[in-house]
Amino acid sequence: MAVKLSENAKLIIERLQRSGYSCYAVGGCVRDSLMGRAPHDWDFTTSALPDDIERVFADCKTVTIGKRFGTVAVILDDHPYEITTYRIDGDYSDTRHPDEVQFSDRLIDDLSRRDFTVNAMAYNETDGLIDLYGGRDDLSYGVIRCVGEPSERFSEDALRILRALRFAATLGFSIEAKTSEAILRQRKLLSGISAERIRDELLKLLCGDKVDFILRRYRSVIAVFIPELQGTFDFEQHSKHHNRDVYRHIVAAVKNIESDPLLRTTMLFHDIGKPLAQTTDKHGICHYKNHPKIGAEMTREILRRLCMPSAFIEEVCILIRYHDERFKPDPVMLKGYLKELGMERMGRICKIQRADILAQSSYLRDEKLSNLDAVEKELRRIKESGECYNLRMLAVSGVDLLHIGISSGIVIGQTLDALLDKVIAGELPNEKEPLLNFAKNAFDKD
């Protein structure tokens, strides 16, 4: 597979070349193009200094997002293209950023500082592919390998440890032995990385096709920034419903659900409360009655620490809280849950329960899945028939109650809620006249 430059990528390279500088597309965009994937972003490396880049693109909008590190973004068609001067990095005293950089006029200096061989390839149409470290072979064989000595690369920027896991999970690659050994040996360097950087890599990792292998093989790495998960490691469940320890069950459940950050994060934490909730009956069977509530509380603290958005945290915690709820394909019961949770969230919970069941033992699995199928079928019927389960669908509103003499805001809210409960229970039709008659009679009695 050849590298296919976008029109704007060609423009950037050709303009810098015409001005007397060398320039190449570099990094992930070259990797993705060689894999037959359309790159999301194009990045470039050049012999031009930052001031030279700005001069060459004086007719374009530019943003000096990291000028002291040699990076200038050129805006074309409202999209930023990062162009970075060849450079040699100094020491990384904070294991995140070089203390200083030295600009260079040699491409090899720039490629030698990069993290992995598959990200250390450069390309332009004049010189073709520049691959000094065997990146194309590693790409063909599906291998993540550090450029040079792995321990040095990870000491420079510890986030590369998590990036290696993320690339392996999302690309479906294995991690070369020396690189893997260094990851495990130097994993504690991650404790010095900002929560925001950890968060971004973790969410991408979780959405990878090979996430299950990475979570199992490198669980001690994940535990550096989520130490609460250690309690689930090798924690046997002693139940007919389970044939895995808690952590292996969690990993299987993550793999079983679609590749969505919200759903996979939920599965990663859905049973984290089990070790704290475990009780054992007289027959030696373990039970975990309050684990959804305990797990939701633990997850809230973990996700806050990882600087996840508040709405994301709230949704994950609600999903965990209800992931073990025993639904039945009963319309009254389901509309009661729909009133509280809504149709979209109930759909997510059903997906979560399916992934959870499939990660359990075969004991009663068919019965559980059959019941879930019936629940989902009934939810679809309720949705398609337009049956009422929330206040927006109710045939009367607060304005209607004002017209019959109910003026207190609190009473209006209580009355609407009571009417909705009557409709859900099938005790009143969702029609304006009978609803208002009931409300008027109830109000007159008060």
Ligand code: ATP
The other form holds:
Amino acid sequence: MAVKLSENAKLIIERLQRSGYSCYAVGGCVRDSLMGRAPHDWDFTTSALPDDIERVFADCKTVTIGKRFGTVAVILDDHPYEITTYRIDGDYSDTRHPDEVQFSDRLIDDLSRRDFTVNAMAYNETDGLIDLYGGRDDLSYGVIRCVGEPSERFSEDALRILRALRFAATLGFSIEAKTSEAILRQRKLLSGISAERIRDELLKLLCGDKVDFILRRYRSVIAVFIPELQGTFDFEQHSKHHNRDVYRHIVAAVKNIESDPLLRTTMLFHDIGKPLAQTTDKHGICHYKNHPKIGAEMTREILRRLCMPSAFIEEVCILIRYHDERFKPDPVMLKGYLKELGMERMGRICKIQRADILAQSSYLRDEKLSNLDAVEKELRRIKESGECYNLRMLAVSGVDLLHIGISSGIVIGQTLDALLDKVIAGELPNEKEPLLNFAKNAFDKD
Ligand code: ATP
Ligand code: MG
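Okay, that one was the form predicted on its own. Can I see the form predicted in complex with ligand ATP too?
Below, the chain from earlier opens the complete complex, with every other chain and molecule after it.
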């Protein structure tokens, strides 16, 4: 597969070349393009300095992303194209940021600072593919290999440890032996990396197709920043429902759900509370009654520490809280849950339960799956029928209750809630008159 530049990518390279600079597409876009995947972003590396780039693209909108680091984004068709001056990274005294960056006029300097061979290729139509470290071969064999000596590269910037796992998981690649050994040996360096950088790589890793392999093989690396997972490693479940230890079950469940950051994160943590929740009955069988609640609390702490957005944290915790709820395809029961959780979230919980069941032993699996099918079918029916399960759908509102003389806000709230419960239970029709009559009677009695 050859690199095929987009029209805007060609325009950028040609314009800089006409002004006397060299310029190449570089990094992820070259890698993806060689793999036959459409790059989601085009990045460029050039001999032009940031001020030169701004001058060459003076007629376009530009955003200076970090002049000190040499990056200017040129906006074409509402899309940012990042152009960075060739640079040599200085010392990494904190294994986090280069202390300084030095601009260079040589492409080779820029390629040698990049993390992996498959990410260190450059391309333009004048010179073709520039591949100084065997990136093309590694790409065709599916290998992640550091540019240069792995241990040095990981000591310079330890995030590369997690990036290696991320690329292996998303591209489905293996990790070259020396790179892999250095990852395992130097994993603790990750504790010096900011939570935000870890978060971004972790979410991408989780969405990878080969996430299961990476989470198993490199669990000790993940445990550097999520030590709470260690309790699940090799933790036997002693239950007919399971044929894997808790961690292996977790990993299988992550793999079983669609590649979505929220759902994959939920699966990673859904059973983290099990080791703490375990009780053993007189027959030696283990139970995990409170594990969703305990797990949700542990997860909240972990996701806060990883600086995940608070709405994301809340949602993951709710999903974990309800992941083991025993639903039946019963309209009254399901509408009770819908009242609390809403239709969209109930849909997510069903997906989570399916992924969970498929990662369990075959004991009662068919029964569990057909029950879940029936639950999903009933949820669809409720949705399509428009039957009432929340206050917005109720045929009376707070204003209606004011009109019949109920003036206290608290009583209005309680009455609406009671009416909704009656409608859900099928004891009252969702129609204005009977609901108001019921409310009036109940109010007159008080
Ligand atoms: P994606 O498709 O996820 O954007 P990408 O390869 O473009 O993949 P980015 O994180 O956008 O990854 O980084 C762009 C390029 O910058 C990489 O391909 C790599 O050459 C270089 N790079 C990024 N982070 C590092 C790092 N920590 N150390 C060395 N090089 C890096
Ligand atoms: Mg990128």
